[in-house]
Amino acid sequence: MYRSRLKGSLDEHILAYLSSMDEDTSLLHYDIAGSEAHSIMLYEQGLISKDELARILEALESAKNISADELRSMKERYEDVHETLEAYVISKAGMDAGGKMHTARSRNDQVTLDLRMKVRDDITVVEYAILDLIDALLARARECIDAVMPMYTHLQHAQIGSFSHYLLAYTDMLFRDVDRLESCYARVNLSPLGSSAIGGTSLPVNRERVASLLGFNGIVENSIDATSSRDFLLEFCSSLCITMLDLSRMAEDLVLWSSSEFNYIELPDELASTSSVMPQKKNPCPLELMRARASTVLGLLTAIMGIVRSLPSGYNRDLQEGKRIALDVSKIAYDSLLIMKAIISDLRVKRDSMLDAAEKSYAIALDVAEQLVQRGIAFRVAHRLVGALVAYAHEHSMTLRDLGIDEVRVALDRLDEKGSLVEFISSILKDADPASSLSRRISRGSANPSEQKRMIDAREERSREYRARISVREERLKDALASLQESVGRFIKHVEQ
């Protein structure tokens, strides 16, 4: 339909190579809304008549009934959803009316418009999915404040903590993911329409009016920037990539902790797979795939950045590939969030196994050293003393609590430490259990149970505040699009009368 200069039809193999119709099925709704807003603006600016507008809008409303299968079948004739929709409108409204719909716009600003509308909707959907996961983490955290376990650095026992404390760490990471998407939304929610191919138009368009009709907060002002920049897609994909990395790290922990060696958690049967040959197997396959798909998203982010990196200014067809990538990244992230929420909500926490590991661990060593510091001993000295105790206990297959006064004396004699500290250290070790370790923590954000409760309360309120903000934003957009639909209905009624 666009081949005004070129002779004949596009070669069928080239058409298939150029076509984005498979991805464009998800953009039809946005292309219709954008075309309706643009057409109303053309009428208000005196560029088309009221009757022509009504006929265009009637055809566009009819296009909403095109099925995904019908749309995909049209890829044998058209390159993308934009050409398909325009051809459909012309077939319904006639060339004298439908042929005017594309006045003062290009596919360049049109495709960017559709992508921005799609991405802003996806941001909202993903934000809610993240908050749903956060709420699941908070609910389990509240249940698991007293679920004592070792915490790890370098995959070695580091300090005594709780499963609640662990879950809250990922809650805070996910809140930052929502922050990034909120910030991204503000830059996405700007209209590029009216920029034409690259340099604007000599026709009297009202870009701000179109932006308002479609619920945008404003316009991307520079026409080159509006049609050829994809930094909003890079930012969106980058934000989701960070979310996937958070999920992947969590998945790695849960895979390890569900193993027989750790035995800290167990996935419900409906969220696990089994072996084709080993009947005893209960494999955490959804979590393993989540790790892999985080790598997939990382690769897709690299791909879209590579596409943009090598382009000159202005629209280039390379940018079409960015559409496919952004849609794939969005779907992977959303699906992964749903899966992780289901796992967190239903996994079994094996408190006894966690506590047993904590009680046998030397992770209480720092707490012992800090009690010595409270007596006035320099931390580096306390570090050396407790290190000697751990070395002796390890050599004799004992825990620190197993060390009696005689063992403490022998361990400290190795350091030429005499009498005065032996009884004091022995009394510390006698009471050095995981629960008392946690109760002594006083720093903000620590694993102390009272601090856990405070953080859970604060984060539950924070989640409600995020939801309220997103809801306000969502309602504003719904109101704008509902108003657009009312306007469309009024103009169509003009034809019927």
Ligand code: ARG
The other form holds:
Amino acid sequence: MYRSRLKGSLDEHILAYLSSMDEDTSLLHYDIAGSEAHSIMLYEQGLISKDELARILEALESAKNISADELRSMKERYEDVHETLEAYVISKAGMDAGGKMHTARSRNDQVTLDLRMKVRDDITVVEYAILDLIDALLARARECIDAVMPMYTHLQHAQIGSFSHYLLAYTDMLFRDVDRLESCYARVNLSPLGSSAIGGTSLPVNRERVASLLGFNGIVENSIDATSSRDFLLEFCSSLCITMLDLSRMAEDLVLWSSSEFNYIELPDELASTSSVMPQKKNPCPLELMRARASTVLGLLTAIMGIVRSLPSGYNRDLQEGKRIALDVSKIAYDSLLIMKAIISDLRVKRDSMLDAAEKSYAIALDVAEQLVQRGIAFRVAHRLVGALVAYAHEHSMTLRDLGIDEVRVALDRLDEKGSLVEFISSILKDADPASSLSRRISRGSANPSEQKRMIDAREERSREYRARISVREERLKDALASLQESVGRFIKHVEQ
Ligand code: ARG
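Form predicted together with the named molecule, following the form predicted on its own:
Now the complete complex, all chains and molecules, led by this one.
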């Protein structure tokens, strides 16, 4: 349709290579809304007549019902959704009206408009999916305040903790993921329309009017920036990549903890896979794929950054490839969030195994050392004393709690620092159980059970606040698009009467 200068039609292989129709399918309704707002503005600015507007709008409305078959057959003729929609409008409204729709517009401002509309919707959808996961984590955390378990650094027992403390850590990371998306939303929610191909137009367009009809918060002012920048996509993909990395670390923990060696959790059967040959197998495949898809997203982020790197200013067709990438990243992140939420809600927590591991471990050592500190002993001395106790206990396959006074005496025999502390130390060890260890932690944000309760309450409140804020924004956008739809209906009716 655009080949005014070029002779002949596109070779079919070249067309298939150029085409963005596959990924554009999800952009069709944004392209329709954008075209409706643009056409209304053209009429308001005296660039098209009321009747021409009504015919264009009628054609655009009927494009909402284009069937998948029709779209597929158009795919064989046109390069992208913009060409397809314009050709469709011309076929329905005639060249004298439909041929005016692309006045003062180019595919360059159009494609970034569609992308901005899609990404702002995806941000909202993903934010809700993150909040759903956060709520699931909080519900499980509340149940698991007393699910004592060892915490790991270097994958070695580090300190005693609880499963709720672990879940809350991811809750906080996920809140930051929402914050990042929220700040990205403000930069996405600006209209590029009216920039033409790169340099603006000599026709009297009203860019702010189109922006407000489409529920944007303003315009991307500079027409070069508006048509050729994709930093909003890079930001969106980076933010989702960070979310995927959070999910992937969580997936790794859950894979490990569901193994027979850890035995801390069990996945629900519905969310596990099995083996074709080993009848006993229960494989955590969704979590493994989530780890892998985090790598895929990392690769896609590198790809989209690579596309933008060193690209000459202005629109270049390379940017089309970035569109597909951003849509893929968005889908992977959204699907992964849903799966993780289902797993967190339904996994079985094996408290006895967790407690058993905590009781057998030396992860209590730091708590014991801190009790010595409270008695006025220098921390470095306490570290040496408890280190010697652990070495002795380990050598004799005992826990710290198993050590009687005689064993404490032998264990500390060669340490001058023990002074007259043997009795005191042995009394501490008798009470050195994981639960009392946790209740002694008093620092903010620690694994102390009352600290867990406080953190859960605060985060439940925060989640409600986030939802309320997002829904205000969502309603405002819905209202803007509903009044655009009303105007469209009014203009169409005007002609029918
Ligand atoms: N299909 C293109 C894309 O997705 C649309 C813009 C094409 N513009 C152009 N001047 N060739 O990016």
